[in-house]
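Here you get one chain, nothing else, as structure tokens; it is the form predicted alone.
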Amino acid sequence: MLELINVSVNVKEGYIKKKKTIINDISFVLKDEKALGIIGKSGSGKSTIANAILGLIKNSSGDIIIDGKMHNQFSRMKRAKMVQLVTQNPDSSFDSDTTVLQSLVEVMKIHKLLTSQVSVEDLLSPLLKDVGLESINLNKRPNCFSGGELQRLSIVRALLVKPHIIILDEVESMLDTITRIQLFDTINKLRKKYSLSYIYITHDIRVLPKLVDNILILNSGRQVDYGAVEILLTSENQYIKELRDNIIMEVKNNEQII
């Protein structure tokens, strides 16, 4: 279980070093095997929210709490091993200097997954056939795949440690509808097969229904709600409506240029 209990974040900045506040006061659970969604408009304090929990960025209070410890309590290996990031550039999980497999087999290396009983295929096969590429060629570069191709794989990087918690970071936003709706499906079955929680970043509010159970919404890095996703949908607060209708007038002009 993750929890986050009045968490705040500042930086310092310019010449006198001002402080800035980023997130202010962010309180929510995320219990086993659930989803929580992360919502606001961009600059809102999503990512930050997710790189303090990664131990990426000190928070300035408040705590963060990951199986009933805290999390600077582990080691930066202890925690990439519980909690793992799919970021929206799915280029940045791999070296572009070196093919995929190149890179997959040195997250197997770095956490010692690799001993005289288990391969790197026995590690990769049930994992690539889990996200629909079981029959691809991994002795490629990155470049040399779709970006459909790149967050699925993304995906099997993220899972080769066998985390506790995923935290996807707009992973849907460099990709086709079809390949949305695709990666979507695959997501909600690996959260079921693996008994995963997860995190799921975005400034669409179209996907969270579809999955996440709990929604955390942001504004400027305050909390404005945290609840059921529903809210998304029944909630009357104003902030809340114009994302929504921000949305309704995307889909808008999209049918217009088609």
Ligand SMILES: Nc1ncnc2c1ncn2[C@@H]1O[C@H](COP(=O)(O)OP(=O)(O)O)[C@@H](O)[C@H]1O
The other form holds:
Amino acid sequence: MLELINVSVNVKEGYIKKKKTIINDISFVLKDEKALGIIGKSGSGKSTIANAILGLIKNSSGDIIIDGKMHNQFSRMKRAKMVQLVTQNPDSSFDSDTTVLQSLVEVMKIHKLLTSQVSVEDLLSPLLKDVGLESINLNKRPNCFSGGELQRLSIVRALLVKPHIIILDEVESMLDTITRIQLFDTINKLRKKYSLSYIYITHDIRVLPKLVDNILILNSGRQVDYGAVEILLTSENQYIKELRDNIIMEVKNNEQII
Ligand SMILES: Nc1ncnc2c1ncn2[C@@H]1O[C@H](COP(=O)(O)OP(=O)(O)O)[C@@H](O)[C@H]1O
Ligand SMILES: [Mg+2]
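I would like to compare: after the form predicted alone, may I see the structure of the form predicted together with the ligand?
Time for the whole complex; same chain goes first.
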């Protein structure tokens, strides 16, 4: 279980080092095997929440608690085993100078996953099958794969360490509609198979009801709404209203075409 209690992150900006609060008083609970959606305009602090959970940016106040312990009590390695991040840009998440296989083996070595009984193939085969890439040749550099394939391979890399929480930060934003739908399908299957809980950061309110249980709506670093996914239908937040209006417009336009 992951819990954020009144978490804020301040940074110092500019040459006069003026304090700027980029997330302010964020609280939520992510229970085991549940999924939370985080939605908000660009710059509203979504990735900062992810970075704070991962310990990549320090929270200035509040508590981040993973499985009952303050998150900074865990070593970096242990935390990486518990929480994994899959980011928006699959191109930059694999080293462009080596093959994808080498990058994946590197993760296995860092986390000491290879033993005399467990081979690279033992670790990779089931995961590649899970994400629908069982017959793929991994002996190629990242630029030889499609965006959808790389995004799935990022998920494979995240799952190698058997995390119980995965944070998916706008993973669909570089993908076309069909590839997106397939990716969401895969994510849902993985959630059940590996008893994962996840945080899904997105701009797409259409996919959230299929993927998450709860929603956190952000505006300028503050949480404006938090609750069951249905709040997407009722939230008075201007950004969510605009997203709802866009969907209504799309539906109307499609009706005209038909
Ligand atoms: N390390 C940092 N130092 C200074 N400002 C930052 C830092 N990280 C993020 N920000 C700022 O904080 C705000 C929120 O950023 P971010 O969490 O990336 O938003 P989102 O993911 O919702 O687009 C932005 O204005 C961004 O420029
Ligand atoms: Mg972001």
